[in-house]
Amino acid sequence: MMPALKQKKEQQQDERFDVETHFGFGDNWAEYAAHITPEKIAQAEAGLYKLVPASDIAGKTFLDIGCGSGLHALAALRAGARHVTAVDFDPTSVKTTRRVIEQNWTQNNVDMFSYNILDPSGYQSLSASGYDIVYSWGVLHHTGDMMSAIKNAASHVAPGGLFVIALYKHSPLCAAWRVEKKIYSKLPNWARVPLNLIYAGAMLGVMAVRGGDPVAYVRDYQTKRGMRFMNDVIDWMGGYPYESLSAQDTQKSVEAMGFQQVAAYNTEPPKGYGVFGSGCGEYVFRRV
(Lines of atoms letter the chains of each structure in order from A and count residues from 1; the text may use other names and numbers.)
(Lines give C-alpha, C1' and ligand atoms only; values in the text may rest on other atoms or scores of the structure.)
Protein backbone atom coordinates (compact mmCIF):
# COMPACT_ATOMS: atom_id res chain seq x y z
CA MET A 1 0.00 0.00 0.00
CA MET A 2 1.30 3.45 -0.89
CA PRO A 3 2.37 5.52 2.17
CA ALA A 4 -0.19 8.28 1.53
CA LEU A 5 -3.05 5.78 1.22
CA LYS A 6 -1.89 3.93 4.32
CA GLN A 7 -1.80 7.20 6.27
CA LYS A 8 -5.30 8.10 5.10
CA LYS A 9 -6.66 4.67 6.09
CA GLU A 10 -5.04 4.93 9.53
CA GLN A 11 -6.56 8.39 10.01
CA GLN A 12 -10.03 7.08 9.13
CA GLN A 13 -9.65 4.45 11.86
CA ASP A 14 -8.50 7.07 14.39
CA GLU A 15 -11.30 9.04 16.06
CA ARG A 16 -9.12 12.15 16.04
CA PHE A 17 -9.64 12.27 12.28
CA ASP A 18 -13.21 10.94 12.10
CA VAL A 19 -15.80 13.70 12.38
CA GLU A 20 -18.47 11.10 13.14
CA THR A 21 -16.84 10.35 16.51
CA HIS A 22 -16.98 14.01 17.53
CA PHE A 23 -19.95 15.88 18.93
CA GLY A 24 -21.77 17.80 16.20
CA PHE A 25 -20.70 21.29 17.19
CA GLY A 26 -21.53 22.46 13.68
CA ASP A 27 -25.24 21.72 14.08
CA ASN A 28 -25.33 23.69 17.33
CA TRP A 29 -23.52 26.64 15.74
CA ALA A 30 -25.82 26.57 12.72
CA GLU A 31 -28.86 26.82 15.00
CA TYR A 32 -27.22 29.62 16.97
CA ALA A 33 -26.27 31.54 13.83
CA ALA A 34 -29.93 31.69 12.82
CA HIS A 35 -30.44 34.07 15.76
CA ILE A 36 -27.47 36.38 15.17
CA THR A 37 -28.27 40.07 15.64
CA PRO A 38 -26.14 43.23 15.53
CA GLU A 39 -26.08 43.09 19.33
CA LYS A 40 -24.61 39.57 19.30
CA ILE A 41 -21.98 40.65 16.79
CA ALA A 42 -21.04 43.55 19.08
CA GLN A 43 -20.84 41.21 22.06
CA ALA A 44 -18.59 38.80 20.16
CA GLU A 45 -16.39 41.74 19.22
CA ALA A 46 -16.12 42.74 22.89
CA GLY A 47 -15.06 39.18 23.80
CA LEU A 48 -12.34 39.14 21.15
CA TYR A 49 -11.13 42.68 21.75
CA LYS A 50 -10.74 41.96 25.48
CA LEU A 51 -8.07 39.44 24.51
CA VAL A 52 -6.62 41.33 21.55
CA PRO A 53 -7.51 45.02 21.19
CA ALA A 54 -8.95 45.96 17.79
CA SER A 55 -5.97 48.27 17.24
CA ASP A 56 -3.65 45.24 17.53
CA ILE A 57 -5.68 43.31 14.95
CA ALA A 58 -5.79 46.08 12.36
CA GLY A 59 -3.50 45.36 9.42
CA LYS A 60 -2.60 41.88 10.71
CA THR A 61 -3.18 38.35 9.42
CA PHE A 62 -5.54 36.32 11.60
CA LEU A 63 -6.03 32.53 11.75
CA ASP A 64 -9.21 31.36 13.50
CA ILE A 65 -8.90 27.66 14.36
CA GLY A 66 -12.33 26.21 15.09
CA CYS A 67 -14.35 29.09 13.66
CA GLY A 68 -17.74 27.73 14.81
CA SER A 69 -20.36 30.33 13.92
CA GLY A 70 -17.86 32.66 12.24
CA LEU A 71 -18.58 35.52 14.64
CA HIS A 72 -15.01 35.92 15.81
CA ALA A 73 -13.62 35.76 12.29
CA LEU A 74 -16.12 38.49 11.47
CA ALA A 75 -15.02 40.48 14.53
CA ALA A 76 -11.41 40.29 13.35
CA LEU A 77 -12.43 41.53 9.89
CA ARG A 78 -14.40 44.41 11.40
CA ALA A 79 -11.33 45.33 13.46
CA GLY A 80 -9.38 45.83 10.23
CA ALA A 81 -7.47 42.56 9.89
CA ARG A 82 -5.56 42.47 6.59
CA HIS A 83 -6.65 38.89 5.97
CA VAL A 84 -8.57 36.28 7.96
CA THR A 85 -8.38 32.52 7.51
CA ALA A 86 -11.17 30.62 9.26
CA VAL A 87 -10.94 26.83 9.58
CA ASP A 88 -12.92 24.14 11.35
CA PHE A 89 -12.90 20.35 11.56
CA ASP A 90 -16.70 20.30 11.18
CA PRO A 91 -17.85 21.09 7.60
CA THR A 92 -21.16 22.41 8.94
CA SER A 93 -19.30 25.05 10.94
CA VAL A 94 -17.44 26.11 7.81
CA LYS A 95 -20.75 26.47 5.95
CA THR A 96 -22.19 28.50 8.81
CA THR A 97 -19.11 30.72 8.96
CA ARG A 98 -19.29 31.31 5.21
CA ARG A 99 -22.94 32.30 5.46
CA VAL A 100 -22.35 34.66 8.40
CA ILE A 101 -19.38 36.32 6.68
CA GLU A 102 -21.20 36.68 3.36
CA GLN A 103 -24.17 38.29 5.12
CA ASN A 104 -22.07 40.75 7.09
CA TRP A 105 -18.89 41.43 5.10
CA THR A 106 -18.30 42.58 1.53
CA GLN A 107 -14.51 42.62 1.12
CA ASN A 108 -12.55 39.74 -0.38
CA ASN A 109 -9.94 39.31 2.35
CA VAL A 110 -11.13 36.12 4.02
CA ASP A 111 -11.02 32.41 3.19
CA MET A 112 -12.76 29.51 4.93
CA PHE A 113 -12.26 25.76 4.65
CA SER A 114 -12.42 22.47 6.56
CA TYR A 115 -9.20 21.61 8.34
CA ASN A 116 -8.11 19.35 11.18
CA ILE A 117 -5.34 20.95 13.22
CA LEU A 118 -3.98 17.46 13.99
CA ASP A 119 -3.38 16.69 10.31
CA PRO A 120 0.00 18.06 9.16
CA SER A 121 -0.81 17.12 5.55
CA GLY A 122 -3.16 20.11 5.47
CA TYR A 123 -0.45 22.63 6.29
CA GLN A 124 -0.02 23.54 2.62
CA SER A 125 -3.45 25.18 2.80
CA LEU A 126 -2.16 27.63 5.40
CA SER A 127 0.34 30.46 5.14
CA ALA A 128 3.91 29.18 5.09
CA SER A 129 5.10 32.34 6.83
CA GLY A 130 2.64 32.01 9.69
CA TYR A 131 0.04 34.42 11.01
CA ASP A 132 0.33 37.54 13.14
CA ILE A 133 -2.50 36.24 15.36
CA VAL A 134 -3.54 32.62 15.82
CA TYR A 135 -6.83 32.41 17.71
CA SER A 136 -8.61 29.31 19.01
CA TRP A 137 -11.32 29.77 21.63
CA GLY A 138 -12.60 26.60 23.31
CA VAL A 139 -11.51 24.27 20.52
CA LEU A 140 -8.19 22.53 21.04
CA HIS A 141 -9.47 20.49 24.01
CA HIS A 142 -12.06 18.91 21.67
CA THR A 143 -9.61 17.44 19.16
CA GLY A 144 -8.83 14.13 20.86
CA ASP A 145 -5.16 15.08 21.32
CA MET A 146 -5.08 18.45 23.03
CA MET A 147 -1.35 18.78 23.55
CA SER A 148 -0.56 17.98 19.91
CA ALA A 149 -3.29 20.40 18.85
CA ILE A 150 -1.78 23.17 20.97
CA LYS A 151 1.68 22.48 19.54
CA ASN A 152 0.41 22.40 15.95
CA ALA A 153 -1.63 25.57 16.38
CA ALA A 154 1.32 27.37 17.98
CA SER A 155 3.51 26.42 15.02
CA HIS A 156 1.42 28.71 12.79
CA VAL A 157 2.25 31.85 14.80
CA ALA A 158 4.66 34.14 12.97
CA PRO A 159 7.72 35.49 14.84
CA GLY A 160 6.57 38.09 17.35
CA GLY A 161 2.93 37.10 16.78
CA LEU A 162 0.18 36.35 19.27
CA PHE A 163 -1.22 32.96 20.23
CA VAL A 164 -4.67 33.34 21.80
CA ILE A 165 -6.37 30.25 23.21
CA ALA A 166 -9.11 29.24 25.63
CA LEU A 167 -8.99 25.80 27.25
CA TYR A 168 -11.18 23.98 29.77
CA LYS A 169 -9.72 24.27 33.24
CA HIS A 170 -8.97 21.01 35.01
CA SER A 171 -11.34 19.90 37.77
CA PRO A 172 -11.70 16.77 39.94
CA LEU A 173 -14.76 15.75 37.91
CA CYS A 174 -13.19 15.98 34.44
CA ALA A 175 -13.02 12.17 34.09
CA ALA A 176 -16.74 11.86 34.87
CA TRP A 177 -17.62 14.62 32.43
CA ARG A 178 -15.57 12.91 29.73
CA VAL A 179 -17.70 9.77 30.10
CA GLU A 180 -20.92 11.81 30.06
CA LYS A 181 -19.93 13.63 26.92
CA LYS A 182 -19.00 10.46 25.07
CA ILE A 183 -22.38 8.91 25.88
CA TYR A 184 -24.31 12.11 25.15
CA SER A 185 -22.67 12.51 21.75
CA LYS A 186 -23.99 9.11 20.68
CA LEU A 187 -27.59 9.83 21.68
CA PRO A 188 -30.29 10.93 19.23
CA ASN A 189 -31.39 14.54 19.58
CA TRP A 190 -34.71 13.65 21.24
CA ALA A 191 -32.88 11.83 24.04
CA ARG A 192 -30.60 14.79 24.67
CA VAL A 193 -33.42 17.23 25.39
CA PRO A 194 -34.31 15.97 28.90
CA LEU A 195 -30.64 15.81 29.84
CA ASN A 196 -30.18 19.43 28.75
CA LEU A 197 -33.19 20.48 30.83
CA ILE A 198 -32.04 18.54 33.90
CA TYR A 199 -28.59 20.09 33.74
CA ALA A 200 -29.87 23.63 33.12
CA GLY A 201 -32.57 23.30 35.78
CA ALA A 202 -30.14 22.01 38.40
CA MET A 203 -27.61 24.74 37.70
CA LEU A 204 -30.19 27.53 37.79
CA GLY A 205 -31.84 26.01 40.87
CA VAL A 206 -28.58 26.01 42.81
CA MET A 207 -28.02 29.58 41.69
CA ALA A 208 -31.43 30.59 43.07
CA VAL A 209 -30.81 28.81 46.39
CA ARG A 210 -27.55 30.68 46.74
CA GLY A 211 -29.32 34.01 46.28
CA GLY A 212 -28.66 34.54 42.61
CA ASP A 213 -31.12 35.60 39.92
CA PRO A 214 -31.42 32.77 37.35
CA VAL A 215 -33.89 34.72 35.22
CA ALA A 216 -31.49 37.64 34.82
CA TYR A 217 -28.61 35.21 34.29
CA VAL A 218 -30.32 33.58 31.31
CA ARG A 219 -31.61 36.91 29.97
CA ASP A 220 -28.18 38.53 30.08
CA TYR A 221 -26.20 35.45 29.08
CA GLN A 222 -25.65 36.62 25.52
CA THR A 223 -23.35 39.35 26.83
CA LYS A 224 -20.80 36.51 27.25
CA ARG A 225 -19.14 36.30 23.83
CA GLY A 226 -22.54 36.73 22.20
CA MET A 227 -23.64 33.22 23.20
CA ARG A 228 -27.18 32.00 23.98
CA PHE A 229 -27.68 30.09 27.21
CA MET A 230 -29.17 26.88 25.79
CA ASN A 231 -26.65 26.72 22.94
CA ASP A 232 -23.91 26.84 25.55
CA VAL A 233 -25.65 24.14 27.60
CA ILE A 234 -25.73 21.86 24.55
CA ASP A 235 -22.13 22.73 23.72
CA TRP A 236 -21.02 21.75 27.23
CA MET A 237 -23.12 18.60 27.53
CA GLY A 238 -21.97 17.22 24.20
CA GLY A 239 -18.41 18.50 23.92
CA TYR A 240 -16.61 15.30 23.02
CA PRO A 241 -13.66 14.63 22.69
CA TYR A 242 -12.89 16.39 25.96
CA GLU A 243 -9.67 17.26 27.78
CA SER A 244 -8.68 19.96 30.25
CA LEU A 245 -5.56 21.68 31.53
CA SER A 246 -4.75 23.78 34.57
CA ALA A 247 -3.65 27.38 34.16
CA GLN A 248 -0.20 26.53 35.48
CA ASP A 249 0.29 23.65 33.07
CA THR A 250 -1.04 25.72 30.17
CA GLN A 251 1.49 28.47 30.81
CA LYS A 252 4.33 26.01 31.32
CA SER A 253 3.52 23.99 28.18
CA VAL A 254 3.09 26.93 25.81
CA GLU A 255 6.09 28.86 27.12
CA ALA A 256 8.20 25.73 26.51
CA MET A 257 7.24 26.10 22.84
CA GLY A 258 8.96 29.49 22.61
CA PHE A 259 6.26 31.86 23.87
CA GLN A 260 5.80 34.28 26.74
CA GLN A 261 2.43 34.65 28.45
CA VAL A 262 1.29 38.28 28.31
CA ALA A 263 -2.25 37.97 29.69
CA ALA A 264 -4.63 35.44 31.24
CA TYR A 265 -8.28 35.63 32.27
CA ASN A 266 -10.71 33.41 34.18
CA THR A 267 -7.96 31.08 35.38
CA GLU A 268 -9.23 30.46 38.93
CA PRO A 269 -10.12 26.81 39.75
CA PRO A 270 -13.66 25.72 38.79
CA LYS A 271 -16.32 26.35 41.42
CA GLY A 272 -17.83 23.37 43.22
CA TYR A 273 -15.16 20.99 41.92
CA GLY A 274 -16.61 21.33 38.43
CA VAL A 275 -20.08 19.91 39.17
CA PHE A 276 -21.63 22.19 36.54
CA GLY A 277 -18.57 22.43 34.31
CA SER A 278 -15.10 23.83 34.49
CA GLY A 279 -15.25 26.92 32.29
CA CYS A 280 -12.48 28.07 29.99
CA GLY A 281 -9.31 29.82 31.00
CA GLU A 282 -8.28 32.42 28.41
CA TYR A 283 -4.61 32.96 27.56
CA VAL A 284 -2.61 35.32 25.37
CA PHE A 285 0.97 34.40 24.48
CA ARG A 286 3.55 36.12 22.30
CA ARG A 287 6.16 34.22 20.30
CA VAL A 288 9.63 35.29 21.44
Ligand SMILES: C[S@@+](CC[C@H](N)C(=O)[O-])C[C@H]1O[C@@H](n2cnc3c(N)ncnc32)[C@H](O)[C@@H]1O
The other form holds:
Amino acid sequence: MMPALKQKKEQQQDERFDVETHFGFGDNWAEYAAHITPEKIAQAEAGLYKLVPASDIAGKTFLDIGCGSGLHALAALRAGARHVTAVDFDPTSVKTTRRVIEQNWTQNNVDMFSYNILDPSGYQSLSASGYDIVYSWGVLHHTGDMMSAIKNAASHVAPGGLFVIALYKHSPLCAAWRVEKKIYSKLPNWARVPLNLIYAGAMLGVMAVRGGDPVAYVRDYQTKRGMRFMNDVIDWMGGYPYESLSAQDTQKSVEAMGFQQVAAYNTEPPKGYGVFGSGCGEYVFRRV
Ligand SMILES: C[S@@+](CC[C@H](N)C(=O)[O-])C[C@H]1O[C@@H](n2cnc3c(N)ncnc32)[C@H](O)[C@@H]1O
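Now show me the form predicted together with the named molecule, since the one above was the form predicted on its own.
Shown next: the complete complex, the earlier chain at its head.
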Protein backbone atom coordinates (compact mmCIF):
# COMPACT_ATOMS: atom_id res chain seq x y z
CA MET A 1 0.00 0.00 0.00
CA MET A 2 1.29 3.51 -0.83
CA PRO A 3 2.53 5.37 2.29
CA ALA A 4 -0.09 8.17 1.91
CA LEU A 5 -2.92 5.63 1.60
CA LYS A 6 -1.58 3.64 4.55
CA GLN A 7 -1.46 6.80 6.67
CA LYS A 8 -5.04 7.69 5.67
CA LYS A 9 -6.27 4.18 6.55
CA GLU A 10 -4.54 4.30 9.93
CA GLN A 11 -6.13 7.68 10.59
CA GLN A 12 -9.59 6.30 9.81
CA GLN A 13 -9.07 3.52 12.34
CA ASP A 14 -7.88 6.02 14.96
CA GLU A 15 -10.62 7.46 17.14
CA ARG A 16 -8.93 10.87 17.23
CA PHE A 17 -9.97 11.25 13.59
CA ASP A 18 -13.39 9.62 13.75
CA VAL A 19 -16.23 12.01 14.53
CA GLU A 20 -18.43 9.01 15.45
CA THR A 21 -16.27 8.15 18.47
CA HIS A 22 -16.58 11.72 19.82
CA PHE A 23 -19.45 13.22 21.74
CA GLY A 24 -21.81 15.01 19.33
CA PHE A 25 -21.00 18.57 20.44
CA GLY A 26 -22.52 19.88 17.23
CA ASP A 27 -26.06 18.77 18.13
CA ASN A 28 -25.79 20.52 21.50
CA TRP A 29 -24.54 23.73 19.83
CA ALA A 30 -27.35 23.58 17.25
CA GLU A 31 -29.89 23.43 20.11
CA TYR A 32 -28.09 26.20 22.02
CA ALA A 33 -28.02 28.48 18.96
CA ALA A 34 -31.83 28.58 18.91
CA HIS A 35 -31.61 30.46 22.25
CA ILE A 36 -29.06 33.14 21.28
CA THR A 37 -30.23 36.61 22.33
CA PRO A 38 -28.55 40.06 22.20
CA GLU A 39 -27.82 39.60 25.94
CA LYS A 40 -25.98 36.31 25.29
CA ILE A 41 -23.97 37.98 22.49
CA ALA A 42 -23.03 40.79 24.89
CA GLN A 43 -21.95 38.24 27.53
CA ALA A 44 -19.91 36.30 24.97
CA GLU A 45 -18.18 39.58 24.08
CA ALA A 46 -17.48 40.28 27.77
CA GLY A 47 -16.01 36.76 28.16
CA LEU A 48 -13.70 37.21 25.15
CA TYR A 49 -12.71 40.82 25.86
CA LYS A 50 -11.74 39.88 29.43
CA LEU A 51 -9.04 37.69 27.86
CA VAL A 52 -8.15 40.00 24.95
CA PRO A 53 -9.51 43.56 25.04
CA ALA A 54 -11.59 44.49 21.98
CA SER A 55 -9.04 47.19 21.11
CA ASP A 56 -6.36 44.45 20.82
CA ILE A 57 -8.58 42.37 18.50
CA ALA A 58 -9.41 45.28 16.17
CA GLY A 59 -7.50 45.01 12.88
CA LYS A 60 -6.07 41.56 13.74
CA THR A 61 -6.46 38.11 12.20
CA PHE A 62 -8.25 35.67 14.53
CA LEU A 63 -8.38 31.88 14.35
CA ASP A 64 -11.09 30.19 16.46
CA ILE A 65 -10.30 26.47 16.80
CA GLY A 66 -13.35 24.44 17.90
CA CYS A 67 -15.76 27.31 17.29
CA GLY A 68 -18.85 25.39 18.57
CA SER A 69 -21.82 27.76 18.14
CA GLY A 70 -19.74 30.51 16.49
CA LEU A 71 -20.70 33.01 19.18
CA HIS A 72 -17.13 33.91 20.11
CA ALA A 73 -16.03 34.15 16.48
CA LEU A 74 -18.91 36.62 16.15
CA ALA A 75 -17.63 38.52 19.22
CA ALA A 76 -14.20 38.78 17.53
CA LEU A 77 -15.83 40.16 14.35
CA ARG A 78 -17.81 42.67 16.40
CA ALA A 79 -14.55 43.82 18.05
CA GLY A 80 -13.27 44.73 14.57
CA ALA A 81 -11.04 41.73 13.75
CA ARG A 82 -9.67 42.14 10.22
CA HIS A 83 -10.43 38.53 9.38
CA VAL A 84 -11.82 35.60 11.37
CA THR A 85 -11.32 31.92 10.54
CA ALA A 86 -13.63 29.62 12.51
CA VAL A 87 -13.01 25.87 12.37
CA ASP A 88 -14.46 22.84 14.13
CA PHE A 89 -14.05 19.08 13.86
CA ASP A 90 -17.82 18.53 13.96
CA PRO A 91 -19.57 19.51 10.68
CA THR A 92 -22.77 20.28 12.64
CA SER A 93 -20.88 22.89 14.70
CA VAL A 94 -19.59 24.44 11.46
CA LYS A 95 -23.15 24.54 10.08
CA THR A 96 -24.40 26.24 13.27
CA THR A 97 -21.50 28.72 13.23
CA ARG A 98 -22.33 29.59 9.62
CA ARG A 99 -25.97 30.21 10.53
CA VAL A 100 -25.11 32.29 13.63
CA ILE A 101 -22.61 34.43 11.70
CA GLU A 102 -24.91 34.89 8.68
CA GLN A 103 -27.73 36.02 10.97
CA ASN A 104 -25.56 38.53 12.82
CA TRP A 105 -22.80 39.69 10.46
CA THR A 106 -22.98 41.11 6.95
CA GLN A 107 -19.30 41.57 5.94
CA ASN A 108 -17.38 38.81 4.16
CA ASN A 109 -14.23 38.85 6.32
CA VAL A 110 -14.91 35.43 7.81
CA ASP A 111 -14.21 31.81 6.75
CA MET A 112 -15.81 28.76 8.37
CA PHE A 113 -14.92 25.15 7.67
CA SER A 114 -14.54 21.70 9.13
CA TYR A 115 -11.06 21.03 10.44
CA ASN A 116 -9.46 18.65 12.94
CA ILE A 117 -6.60 20.35 14.79
CA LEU A 118 -4.83 16.98 14.98
CA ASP A 119 -4.76 16.53 11.20
CA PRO A 120 -1.51 17.88 9.72
CA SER A 121 -2.74 17.17 6.18
CA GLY A 122 -5.36 19.92 6.59
CA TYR A 123 -2.82 22.64 7.37
CA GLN A 124 -2.86 24.03 3.85
CA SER A 125 -6.40 25.31 4.45
CA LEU A 126 -5.02 27.65 7.14
CA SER A 127 -2.83 30.74 6.70
CA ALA A 128 0.84 29.80 6.26
CA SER A 129 1.95 33.02 7.97
CA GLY A 130 -0.12 32.29 11.10
CA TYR A 131 -2.72 34.37 12.93
CA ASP A 132 -2.35 37.36 15.27
CA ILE A 133 -4.71 35.66 17.74
CA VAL A 134 -5.33 31.92 18.03
CA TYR A 135 -8.28 31.24 20.33
CA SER A 136 -9.41 27.80 21.44
CA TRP A 137 -11.76 27.77 24.42
CA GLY A 138 -12.63 24.41 25.96
CA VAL A 139 -11.54 22.40 22.91
CA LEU A 140 -8.04 20.95 23.01
CA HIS A 141 -8.85 18.61 25.95
CA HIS A 142 -11.63 17.04 23.81
CA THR A 143 -9.42 15.97 20.90
CA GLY A 144 -8.08 12.63 22.23
CA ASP A 145 -4.48 13.92 22.19
CA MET A 146 -4.40 17.17 24.16
CA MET A 147 -0.65 17.79 24.10
CA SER A 148 -0.41 17.36 20.30
CA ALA A 149 -3.50 19.54 19.92
CA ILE A 150 -1.91 22.30 22.05
CA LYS A 151 1.29 22.07 20.01
CA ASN A 152 -0.54 22.15 16.67
CA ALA A 153 -2.78 25.05 17.74
CA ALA A 154 0.24 27.00 19.04
CA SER A 155 2.02 26.51 15.70
CA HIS A 156 -0.63 28.74 14.06
CA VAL A 157 0.26 31.79 16.18
CA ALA A 158 2.16 34.45 14.19
CA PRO A 159 5.37 35.82 15.74
CA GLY A 160 4.43 38.16 18.61
CA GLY A 161 0.82 36.92 18.46
CA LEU A 162 -1.49 35.72 21.23
CA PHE A 163 -2.46 32.16 22.09
CA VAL A 164 -5.67 32.08 24.13
CA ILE A 165 -6.81 28.73 25.49
CA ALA A 166 -9.11 27.28 28.14
CA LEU A 167 -8.48 23.75 29.43
CA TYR A 168 -10.16 21.57 32.04
CA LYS A 169 -8.16 21.72 35.25
CA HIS A 170 -6.96 18.49 36.75
CA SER A 171 -8.90 17.01 39.69
CA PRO A 172 -8.68 13.71 41.62
CA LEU A 173 -11.96 12.62 39.99
CA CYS A 174 -10.92 13.24 36.38
CA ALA A 175 -10.39 9.51 35.67
CA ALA A 176 -13.91 8.68 36.89
CA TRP A 177 -15.43 11.51 34.81
CA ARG A 178 -13.57 10.23 31.77
CA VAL A 179 -15.23 6.83 32.12
CA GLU A 180 -18.64 8.47 32.67
CA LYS A 181 -18.23 10.53 29.48
CA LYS A 182 -17.12 7.57 27.40
CA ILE A 183 -20.24 5.65 28.44
CA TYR A 184 -22.59 8.67 28.19
CA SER A 185 -21.48 9.59 24.69
CA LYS A 186 -22.53 6.14 23.46
CA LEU A 187 -26.01 6.29 25.05
CA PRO A 188 -29.17 7.13 23.08
CA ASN A 189 -30.71 10.54 23.85
CA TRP A 190 -33.59 9.13 25.92
CA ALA A 191 -31.09 7.52 28.33
CA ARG A 192 -29.07 10.72 28.69
CA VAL A 193 -31.98 12.84 29.93
CA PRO A 194 -32.31 11.26 33.42
CA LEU A 195 -28.52 11.43 33.90
CA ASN A 196 -28.52 15.14 33.01
CA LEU A 197 -31.34 15.75 35.49
CA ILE A 198 -29.64 13.78 38.28
CA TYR A 199 -26.38 15.69 37.79
CA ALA A 200 -28.07 19.12 37.54
CA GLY A 201 -30.37 18.36 40.50
CA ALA A 202 -27.51 17.15 42.71
CA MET A 203 -25.34 20.13 41.85
CA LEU A 204 -28.07 22.71 42.45
CA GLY A 205 -29.21 20.85 45.60
CA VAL A 206 -25.73 20.97 47.12
CA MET A 207 -25.56 24.65 46.21
CA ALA A 208 -28.85 25.31 48.05
CA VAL A 209 -27.70 23.35 51.14
CA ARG A 210 -24.51 25.43 51.21
CA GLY A 211 -26.58 28.64 51.26
CA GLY A 212 -26.32 29.48 47.55
CA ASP A 213 -29.21 30.49 45.29
CA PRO A 214 -29.72 27.83 42.56
CA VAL A 215 -32.57 29.77 40.93
CA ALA A 216 -30.41 32.86 40.45
CA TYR A 217 -27.50 30.65 39.33
CA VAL A 218 -29.53 29.14 36.46
CA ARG A 219 -31.26 32.45 35.62
CA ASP A 220 -27.97 34.38 35.44
CA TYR A 221 -25.99 31.56 33.81
CA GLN A 222 -25.52 33.57 30.60
CA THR A 223 -23.03 35.78 32.46
CA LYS A 224 -20.68 32.83 31.89
CA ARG A 225 -19.60 33.77 28.33
CA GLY A 226 -23.20 33.83 27.06
CA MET A 227 -23.72 30.14 27.84
CA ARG A 228 -26.96 28.37 28.87
CA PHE A 229 -27.18 26.12 31.94
CA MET A 230 -28.73 23.00 30.41
CA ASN A 231 -26.48 23.05 27.32
CA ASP A 232 -23.44 23.28 29.60
CA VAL A 233 -24.74 20.34 31.68
CA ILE A 234 -25.00 18.25 28.49
CA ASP A 235 -21.57 19.46 27.32
CA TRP A 236 -20.02 18.44 30.65
CA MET A 237 -21.82 15.09 30.89
CA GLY A 238 -20.93 14.06 27.33
CA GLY A 239 -17.68 15.81 26.47
CA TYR A 240 -15.61 12.85 25.28
CA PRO A 241 -12.66 12.47 24.60
CA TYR A 242 -11.69 14.12 27.89
CA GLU A 243 -8.35 15.15 29.38
CA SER A 244 -7.30 17.78 31.91
CA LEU A 245 -4.20 19.72 32.90
CA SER A 246 -3.27 21.74 35.98
CA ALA A 247 -2.64 25.48 35.63
CA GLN A 248 1.05 24.93 36.49
CA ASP A 249 1.51 22.22 33.86
CA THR A 250 -0.33 24.30 31.27
CA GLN A 251 2.00 27.24 31.84
CA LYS A 252 5.10 24.99 31.80
CA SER A 253 4.07 23.14 28.63
CA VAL A 254 3.07 26.18 26.59
CA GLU A 255 6.07 28.27 27.69
CA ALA A 256 8.34 25.39 26.57
CA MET A 257 6.81 25.88 23.09
CA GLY A 258 8.21 29.43 22.90
CA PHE A 259 5.48 31.46 24.62
CA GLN A 260 5.21 33.62 27.71
CA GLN A 261 2.08 33.56 29.86
CA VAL A 262 0.63 37.07 30.11
CA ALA A 263 -2.62 36.37 31.98
CA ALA A 264 -4.46 33.47 33.60
CA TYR A 265 -7.93 33.22 35.15
CA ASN A 266 -9.80 30.62 37.20
CA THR A 267 -6.59 28.73 37.92
CA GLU A 268 -7.33 27.61 41.49
CA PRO A 269 -7.70 23.80 41.89
CA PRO A 270 -11.27 22.46 41.48
CA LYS A 271 -13.47 22.53 44.57
CA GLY A 272 -14.55 19.31 46.35
CA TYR A 273 -12.17 17.01 44.40
CA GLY A 274 -14.02 17.95 41.18
CA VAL A 275 -17.13 15.99 42.15
CA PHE A 276 -19.31 18.23 39.93
CA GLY A 277 -16.58 18.87 37.39
CA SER A 278 -13.26 20.62 37.31
CA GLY A 279 -13.96 23.86 35.42
CA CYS A 280 -11.70 25.44 32.82
CA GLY A 281 -8.60 27.47 33.53
CA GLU A 282 -8.24 30.32 31.02
CA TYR A 283 -4.76 31.29 29.77
CA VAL A 284 -3.33 34.00 27.54
CA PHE A 285 0.17 33.48 26.13
CA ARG A 286 2.28 35.63 23.82
CA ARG A 287 4.64 34.08 21.31
CA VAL A 288 8.16 35.32 21.99
C1 LIG B 1 -16.89 22.44 24.53
S2 LIG B 1 -17.01 22.90 22.87
C3 LIG B 1 -16.37 24.57 22.94
C4 LIG B 1 -16.94 25.45 21.85
C5 LIG B 1 -16.47 26.91 21.84
N6 LIG B 1 -15.04 27.03 21.71
C7 LIG B 1 -16.94 27.66 23.05
O8 LIG B 1 -16.13 28.17 23.80
O9 LIG B 1 -18.15 27.76 23.26
C10 LIG B 1 -15.71 21.99 22.10
C11 LIG B 1 -15.70 22.09 20.59
O12 LIG B 1 -14.47 21.56 20.11
C13 LIG B 1 -14.71 20.84 18.92
N14 LIG B 1 -13.61 19.88 18.72
C15 LIG B 1 -13.40 18.71 19.37
N16 LIG B 1 -12.30 18.09 18.89
C17 LIG B 1 -11.79 18.90 17.91
C18 LIG B 1 -10.66 18.79 17.03
N19 LIG B 1 -9.86 17.73 17.07
N20 LIG B 1 -10.44 19.81 16.16
C21 LIG B 1 -11.27 20.88 16.12
N22 LIG B 1 -12.36 21.03 16.91
C23 LIG B 1 -12.62 20.05 17.82
C24 LIG B 1 -16.06 20.18 19.19
O25 LIG B 1 -16.68 19.73 18.01
C26 LIG B 1 -16.81 21.29 19.92
O27 LIG B 1 -17.57 22.10 19.05
